[in-house]
Amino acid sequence: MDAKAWAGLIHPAIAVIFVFPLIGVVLNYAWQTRQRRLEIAAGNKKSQIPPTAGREHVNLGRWLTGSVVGISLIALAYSISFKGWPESRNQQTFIVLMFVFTIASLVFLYRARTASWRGTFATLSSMGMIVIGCQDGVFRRGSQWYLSHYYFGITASVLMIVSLAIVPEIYQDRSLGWRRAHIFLNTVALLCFVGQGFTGARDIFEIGLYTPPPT
């Protein structure tokens, strides 16, 4: 293997030692916070569910979005780099600043503080995610979308740059429509985070690593 093959491994990598344990312990925080606020609601003043569950949730949920936006990076900034890296210089250079572009709004979203704002910045970061996923080099099989690693990596970073945005809602709206969407919009990436398991073994499969040509 030279570095092409061992750059190949980063992302699956991450994702397995780091984001999808991450995965599993946002979604049993989610469910504790959800039950203790169900047996509040009962009148159980004594739920044996901590109160800080909601809080290590949403703590844990802000990094778990950071982790996914930015293995999602890094797996394009490879398939760029090695399989499409274009020969304009005016190419090149709008791909590199379309990737700080795209970070940076992501961290003014972490900052921001009026809904205006992160509304901004949730959609710069993610509109920056879909033009850097349009790149050539990026292996999307747009002719089955629905079975697509591509897509359900892109489709989750972006549920879970808006669920990052929509959190101070959450807490402000007594009606609980704002909880009901950030509920559904996190099960559809779940959802797509399997997929995204699944997907990605079989295009390891088919695709395999990079074997330089023997010498």
Ligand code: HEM
The other form holds:
Amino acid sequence: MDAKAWAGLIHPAIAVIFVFPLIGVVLNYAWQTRQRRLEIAAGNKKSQIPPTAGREHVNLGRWLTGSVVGISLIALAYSISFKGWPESRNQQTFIVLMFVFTIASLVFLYRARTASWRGTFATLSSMGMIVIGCQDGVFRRGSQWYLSHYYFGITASVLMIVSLAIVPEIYQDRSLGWRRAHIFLNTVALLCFVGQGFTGARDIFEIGLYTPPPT
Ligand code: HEM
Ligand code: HEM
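Having seen the form predicted on its own, I'd like the form predicted in complex with the named molecule now, please.
To see the whole picture, the full complex is given below, headed by that same chain.
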């Protein structure tokens, strides 16, 4: 294995070692947050679940958004630079700027306070991911989008961005509308993550490990 083959393992390795365990912890706190809220709503003021569960869920959720978007960008950078790097200087500059733009939008999303800025940076960072995903070299499996590692990955990333963007709304909405939307969207995200485990492992088999030319 040479450097290029190892580079292909960066995002699967980070996913397995870091992101999937993190999903487990975030999910555990999500469950506790919900159970505690339901227990209290049912009149049980002495829930055994600690009141910090919600805060822990959000703190680790913020990490999860960055990690999922991060590994998607690493995966896309690998595919574009090794399989679709354009000849034209303008196109090369465009791709590099799109990466800078997307990462900057996510950083601004983390810092944004008002609803309009959060909406703006969530849209910009999601659009950035999609534009990067449209470049040559990315294996999208368009004819089989329902089994595509690419589409599941981008969907999960965008859903994580949306979760980060709507945190204040989840807390402020007394009618629970945003909370329910969050649960629905992230159940979809969870299915996408399970899908990433299957389709990623399949893609390693199917695309095969890159083997360097004999020297
Ligand atoms: C796989 C990912 C995730 C799942 C399955 C998930 C699911 C849930 C569930 C079930 C709840 C409890 C809702 C209730 O009270 O009934 C919740 C609460 C919440 N989630 Fe998530 N979530 C995920 C990721 C995230 C992320 C990435 C963020 C933000 C960065 C986030 C922010 C919140 C907030 C702010 C609450 C309210 C917490 C509280 O009441 O203190 N979640 N989530
Ligand atoms: C949450 C977890 C993951 C996310 C968000 C994610 C995201 C992505 C994205 C966006 C791509 C780009 C599509 C492309 O260029 O082909 C990709 C490619 C790929 N991923 Fe993942 N991935 C995840 C986990 C995994 C895992 C666990 C594995 C393997 C065990 C894996 C193996 C691959 C492979 C083999 C490719 C194709 C690379 C190539 O084109 O040569 N991924 N991933």
